[in-house]
Protein chains: 2
Amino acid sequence: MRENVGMFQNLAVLGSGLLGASLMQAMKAKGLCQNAYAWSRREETRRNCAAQSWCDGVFDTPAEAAAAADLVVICVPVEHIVPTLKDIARALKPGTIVTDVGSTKQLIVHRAAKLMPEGCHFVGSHPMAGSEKTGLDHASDELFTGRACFVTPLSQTDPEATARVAQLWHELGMSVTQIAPEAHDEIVAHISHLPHLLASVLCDSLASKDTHWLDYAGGGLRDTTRIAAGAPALWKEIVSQNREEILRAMQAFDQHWKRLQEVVETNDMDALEHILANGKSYRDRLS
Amino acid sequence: MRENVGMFQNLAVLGSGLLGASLMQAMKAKGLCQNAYAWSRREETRRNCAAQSWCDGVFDTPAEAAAAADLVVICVPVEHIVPTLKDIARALKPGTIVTDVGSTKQLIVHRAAKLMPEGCHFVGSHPMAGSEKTGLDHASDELFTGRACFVTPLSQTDPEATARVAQLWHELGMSVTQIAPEAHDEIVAHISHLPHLLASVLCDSLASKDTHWLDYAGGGLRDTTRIAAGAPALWKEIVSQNREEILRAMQAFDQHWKRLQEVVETNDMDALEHILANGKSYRDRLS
């Protein structure tokens, strides 16, 4: 394996699902880490798991995973980050460094921060890699590759564990960004958790039709509402964590829905066609 | 060539964009007819058009391409599809077949009925086969395969026609249902236009905010806003021509947008849970 100036000894990935096991995959590859540990929860994923060729061992509590590790990633549901944290904090080697793969940041950052101990380091990350697809079935080394990755350091986190936080995600082949918690969650709220919403409650709209128009779907709604097959439970946890920031994102997109219906309703065209071609404006610069 | 039950003589294109030009192409490689002619409104479409090797021919009015087909197939924007028809009405062959590829049918298929001579017959047709590239260049023969397809059929229209256009799409690969115009514009409205709408609102909404934000997108933001990238000319009068039923649909989902508003307005979690999972249990029956 050849010498890395962002490699570290020990992974232990906690939570070995589509992130954690893309995550233990793609360090392996890279020669990232010396060693690759996991726990997860659930025992089946845990003997899944070890069988893996990228695996160096499972252990069956996530403190003694933690304990064997310069480097957890923390890769459970949002709701049980905090409290993954505080399993593993007494079992944490001096210098560790600890971050995360969850979707919001504000709440477990300051948290994590708190449950910490002395010499050890919490660092927010928010690898933008997630799929309706979910499980180490789908995990794949090439998972990180070409998406957007935040780091979400307070500022009292310790410069040097931040910074090799943000070179792992960015040997990954990720391109990152350094924000703080707060602008993090206004940010994803507005372009991943409302289109989200957006795409679950067209369903559920629809849902109340006639589900044979189902059979005509054309690619257009095939797209739009790819996203609403995300798993409810965890979308849930998501939106209970960054709901007053989710709920301004609803409130701004709530403005300009009722305008377009107003204009829709006095069949003003020309407004209508503005609407449309500012939208197309702003999609075409993410193409 | 081989011969073939469903096989037209001569085929003219009116329009000769991604629809028109794809219909040409396939059409001409699954031999369903002699010769594949074209008429465009722009002269640079016609040269271009005309360079092509499943082009037969390009004329300079639609009147003179339609005189000399057998099948038309008016392709033009759907505003232009009744005064097209109107253009070529008096220079139809006794026995020719019209049809279009509009996205919306009950204004265009009624007043159709009205216009064409005695001997001619219009059927309805929307192939489900759009895209947000447009124009010739983007054409291709399996552009239809494996799409859905309407025709829409009044109850006066010749059922040979009728069978004949329906069977044209079968053969092109395309899944075809023959349904009223007035269900067909309920149902696109639904589950096409009321999609493009939201995925435009979303944009105008975002681009009210930092710009920036865009370097964050993920594949979710991607793929429920592509369809915002369509040419808001051509959906203005989409929208114009199917505004009643749009209404409709915009109407049906705002209620479910204020119940998902309220529901995480006041917390309410199980509630929220429940409108994903029915969200994602009408989307999984789309993969």
Second form
Amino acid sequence: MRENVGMFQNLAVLGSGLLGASLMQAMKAKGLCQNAYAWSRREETRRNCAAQSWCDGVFDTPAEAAAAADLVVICVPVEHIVPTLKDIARALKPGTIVTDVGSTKQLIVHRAAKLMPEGCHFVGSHPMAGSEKTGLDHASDELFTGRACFVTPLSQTDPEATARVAQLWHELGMSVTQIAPEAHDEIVAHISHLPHLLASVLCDSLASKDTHWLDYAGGGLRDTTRIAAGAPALWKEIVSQNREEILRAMQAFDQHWKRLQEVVETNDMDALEHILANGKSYRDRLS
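Write the structure block of the form predicted alone for the protein whose form predicted in complex with a further copy of the same chain appears above.
Here we give the lone chain, stripped of any partners or molecules.
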């Protein structure tokens, strides 16, 4: 087993769905932990996880799993992250590092900082490695490779704990950016949350049309609306937690949408081509 700043003895993943199970697989495959333990709310998921070669044990409660670990990663939906941290706080042993994978950060990080017992450290994380597919069955030890990850410490967060969490995601093949939680929420409102809402509202609009139109849809509609297949309950909570930044992103987008409407209404094809060219140029830069 190799020694490095990202190496942990015992990992506890709380929530072994797509991200949690993928994390366990990846850390075991890359030698970043000796043992990988899990907890999930559903008994069926716990049984499924226990049957996997990359899982060294499953616990019935999050506190039991956390007590066995020196790294705890909370992989539950955003509305359950802080309550889960409350459940495990007293069970954490001194020196334990806790992080999460939530796609909102400001509310979670500030509340988490107040819950951590002395000698333990919370460092917020957001690996940009999700999918519209969910569950352990879709997990992969390559899910994080080549993707971006935010690490969002506060000014008072322990620097060594921050470095270890950042190094962990780096060792998993991610491009890591350390940023304030407020700045994170602004960025993802534009590049993640707004696109999801746009895809969803387009589908909502098309749902009011003749159902036979679906028979004529091609790859363009499927590609454009793929992310609308995400779980509505999960996205409701994301919007709730990042509401102010999402509203600002929607207002900024509305200016561009109104400009496009004006261009089409006035039949200004030169302006339309300019908008389309700008859009193509941006899309071409996406890896």
